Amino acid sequence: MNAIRSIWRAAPVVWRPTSFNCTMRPLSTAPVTIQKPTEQVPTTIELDKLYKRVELEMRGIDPAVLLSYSWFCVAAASHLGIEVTKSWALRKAEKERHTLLRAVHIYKKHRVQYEIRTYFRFVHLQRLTGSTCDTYLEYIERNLPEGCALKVTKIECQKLPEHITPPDNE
């Protein structure tokens, strides 16, 4: 086996053409006629949506996680060049209390109260295109931490209907 490897290394195979008299034939000799298509393909350009404002409402049970996530959303918006107009939180958490009896059958006086606190944060973004908005929302939704919820409200700019425009004055 070693003898074969040494022979292989000692005598490299180099391909050299024996003659340089190659005849090249043309790719095509007949003239080619180009026919125009008979049907016109309708070219419709779909315009991107414009949003006047996008409102993000974040809910969570841990205020520190919610604050960190809102910072992340604002930082991601600034990297994409999105204008953040407002970012704030409610002063107090929303409390939901449930009162239960300790014992089901007796001791009506002995009760236990459970409380669930929900914290809110809001972020308002202005002047977005549809593609930028979709990209941004997908990115922040994929990085949504556990225990947090996100509600998005979009306010879209639309063209005025024809029946609202003023009539032409002659």
Contents of the next structure:
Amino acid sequence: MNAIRSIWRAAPVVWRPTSFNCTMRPLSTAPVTIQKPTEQVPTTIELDKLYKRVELEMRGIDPAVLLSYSWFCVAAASHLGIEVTKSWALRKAEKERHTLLRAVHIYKKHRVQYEIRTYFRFVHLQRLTGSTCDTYLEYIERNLPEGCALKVTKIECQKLPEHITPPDNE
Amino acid sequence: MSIFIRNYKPGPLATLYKANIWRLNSTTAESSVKKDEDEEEFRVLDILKKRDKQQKRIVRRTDIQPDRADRMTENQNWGNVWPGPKTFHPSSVPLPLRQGYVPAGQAPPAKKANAELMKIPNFLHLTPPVIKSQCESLKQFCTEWPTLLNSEEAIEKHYPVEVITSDYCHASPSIRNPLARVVTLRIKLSTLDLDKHARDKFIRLVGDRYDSSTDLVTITADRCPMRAQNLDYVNYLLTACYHEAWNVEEWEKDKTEDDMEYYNWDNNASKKSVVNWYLAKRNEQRDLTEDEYRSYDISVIPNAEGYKSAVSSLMNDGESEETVNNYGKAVRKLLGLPEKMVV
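Could you present the same protein in the form predicted in complex with its partner chain, rather than the form predicted alone shown above?
So here's everything in the complex, that chain up top.
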């Protein structure tokens, strides 16, 4: 058995050079054919989008955290050279109230009220290019603290489509 | 105690206390003896293990390190100490923080073992120098806004179409928010190339999506499940409305004066009567057709221009004190009557 194994082990050493060459030949020709299409430069250049205005709406359960987060957003925008037009908060929280009976089955006059408060903060940015906007939003969204939500409204400005021209009847 | 014993006289009451007193004496004597003869201690059965409890001591490690916060230098790089978002840890923050609700007059609890500080999300990883350095490295992915588009008018002139979309980022079981599919397209009607008929038809086609006070057409689509589909649909709607507005159907020629969306003085009876009055004044007898009435040049009639604008504003803007007064003045001027006397 050992003898067979030793032959088995030794065998590849003998045939390897020939088999290697055989496999290399088709491979060596293949990259030449692949290289040609990669040399072609893509004809259409993807243009950057233009965002006239970007509106950030933050909502959360803790106004102090929202304030810190809006400071962070404004600081990041100023370092990246983005214009911040407005930054404000609602004066009062939005309250969602539920009124329940204090005792489950009786005493209808005695109720208890629970409420969920949601605090809001808004930041308006203007004149961002597509790549700036993507970078900035990625950075901000990755640093969103716990218990906060972010809504980003992007107002993109585009050219009038070419087909929107008066039809020539004559 | 010895004095008490010396003066002690046996009596009827003393027999009651006898046992107690002697027991007391015996215990004090025992303790003093114990101190002297330490080696030969009388072993007492200690069932409640009172002696062991007293002798227990807390074993303190001598090699314990001082707090990390105390060993920090002032010129350290804080970004390396606190690189990412983390729950508050008192040994890593060299600040004398206090947080918590206490009755008036007391100091809030310090930072160690303070659950209040651990509950709230902190921004210790986003200090101003850290934000600045991170933004410096992010700046390579940003591009400048075109310098020529430096005003609202310039943007509106070259890029008149506004496409409004929303992205949502929040904690929820799904990262997808169905509201993200909504797409709104907004365009100023004056930027579209439309003639008089097409403009009128376009406004009728879009209905309440046109706001006459701001001259904006707003088309919102949320009927498709994906944003790209809604975007295509919005563009389709704009294109379809635009080209339909340019179509003139056969039945549109049946439009009468009652169907007009605004009052045109040239097409109305008011002009006819003014022209007739003018011709009669000049003793000319002419029978004019409808088209001739319409194309009659009113600039030859003195003060007719003012009368035209007064009547048009009265009919188009509605009856108000100002328009009625203007109308009265215009009529007086046209007919050559004196000004109204103010008494």
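In this text, the rigid core denotes the largest set of C-alpha atoms whose superposition between the two forms falls within 1.5 Å. Positions refer to the first chain, counted from 1. None of the values given here were measured: they were computed from a predicted structure.
Q: Align on the rigid core first, then pass along the CA displacement of residue 161 between these two forms in angstrom.
A: Comparing between these two forms after core fitting, residue 161 shifts 3.1 Å at its C-alpha.
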